[in-house]
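The data below hold one chain only, encoded as structure tokens and taken in the form predicted on its own.
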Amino acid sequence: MSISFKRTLECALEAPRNIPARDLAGMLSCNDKSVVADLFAAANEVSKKCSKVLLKRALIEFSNICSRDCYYCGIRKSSPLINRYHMTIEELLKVSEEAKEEGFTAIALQGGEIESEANTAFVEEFLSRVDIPEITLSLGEQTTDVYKRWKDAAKGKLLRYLLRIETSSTELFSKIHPPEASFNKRLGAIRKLKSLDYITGSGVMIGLPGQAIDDLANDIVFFGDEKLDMVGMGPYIPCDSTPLQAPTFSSQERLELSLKMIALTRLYLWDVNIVSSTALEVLSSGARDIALRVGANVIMPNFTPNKYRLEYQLYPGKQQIK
């Protein structure tokens, strides 16, 4: 290992946020197997220092109805390839109870982005009735009033919110979203959630068309600047029904970069929860388990009822791991 990379890892082990962006980019670009092995070992060491234990959250994808037309997403509103569905309150409560019976104390509720009174009231009722102590919501941009209503409805439950920004580059953001999407509004929603005392997370895709290594390094710095509690990220996987196609990097490069991003995020932020994405499994069987050994500490087994799972295809080959 070169002296510079050795010193970078030594600094990372001394304190959080102790790696400059240029060194993050250098580590992401490095393909020296011994350096990458040392990177992964250092990330694992920091996980142990921070006593990061494996967290399991039962994922329930309650609806694939979405009002947005993001260029990369398989459930975008213009997609002609899926049947739309929306679980009932009773179905959702039943699945939550099944997760509880299997020992889960945390669930993650995910659906398409909808801003409507009906959607707000649905989630509000669910939060007020479900008997689960920890809940993560991933329901997109909403108004301050909606976020407050959901917070109040949770009645003291531990409430998290994951709002992925997909890239911290404003230029790249505009290329992967339609004109009506706003980077500043997305970032403002993340900050709004934090101001309302949500435990807040975000995330990015790795290997987007036009994405550079420096963009990924800046994503890690962004996570730190926004003081996020959790990070969800994974490889970009093209979907046939979307305008966005050719990735910047090959499948193998996206896999390797995704694992490096997890390790470097752990080294940069230390005490943060990092999801081991099932998207990794699309590129390589067993990759999700590898991620747990190089800095990730959260998995989300899929509890979506079988009759709905195949219609929640954010990307092709989406794993249905339970």
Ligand code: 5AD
The other form holds:
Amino acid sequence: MSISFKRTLECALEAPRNIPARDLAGMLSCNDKSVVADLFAAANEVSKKCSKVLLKRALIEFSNICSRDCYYCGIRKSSPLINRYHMTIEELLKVSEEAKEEGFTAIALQGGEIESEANTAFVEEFLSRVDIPEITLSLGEQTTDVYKRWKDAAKGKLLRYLLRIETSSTELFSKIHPPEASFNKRLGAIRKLKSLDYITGSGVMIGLPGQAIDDLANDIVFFGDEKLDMVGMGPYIPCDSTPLQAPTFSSQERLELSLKMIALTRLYLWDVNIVSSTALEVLSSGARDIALRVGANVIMPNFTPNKYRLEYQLYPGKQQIK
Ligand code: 5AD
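Next block: the form predicted in complex with ligand 5AD, after the form predicted on its own:
Below: every chain and molecule of the assembly, starting with the one above.
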């Protein structure tokens, strides 16, 4: 292994945030098998040093109705190909109960992004009625008032919120979103969640068309600067019905980059929860398990009822994965 990569890993094992952005980028572009193996081993060592244990959260995708038109997403507002659904409160409580019976103490509630009183009140009612100790919400950008209402409704439960920034590059952000989407507004929402004492997570997509290795290195620095408690990121999977096509990276490259991003995020942040995403499994069967050995420690098995799962296709291949 080259002296400089060896030194980079040694420094990373000494303290958190001990890798300069240019070395993060260097590691991301390095394809030397022995360097990558050492990177993965170092990330695993940090996971152990920080006593990271495997956390399991039952994922329930309760609605695919979305007001957003993100260029990469299969459930975007203009997608003509899907039937829209919204589970009832009773269905949602029943699925949560099933997860509990299977031993889950945590669920992750995900849905299309809707800002409406009906949606706010629905989630509020669910949070106050569900009998599960830990809940992660992934319901997009909302006003401070809405975030506060959900926090109040979940009193006595541990509440997390995952709001991906998608990319920390403002330039790339504007290329993958329609003009009405605002990077600053999204970042503002992440900061708002933190200030309201949500356990806050964010993340990015890896291998987007036009994304540079330096962008990915900057994403890791961004996670540190925003002092996130949780990082959820995964490879970009092109989706036929969307305007964003032709990834810059092959699927093998996106897989390798994603695993390196996970390992480097663990090495850079140390004590943080990192999700092993479903999108990894779409690229290669077993990839989620590999991610758990190179820095990730959260897994989110899908509990969305089968009859809805086909319609929550953020990207192709997703619905087959449990
Ligand atoms: N490929 C990979 N991830 C995607 N997401 C949406 N569309 C895709 C895609 N085509 C991710 C986004 C979003 C999360 C719910 O799913 O990061 O925040």
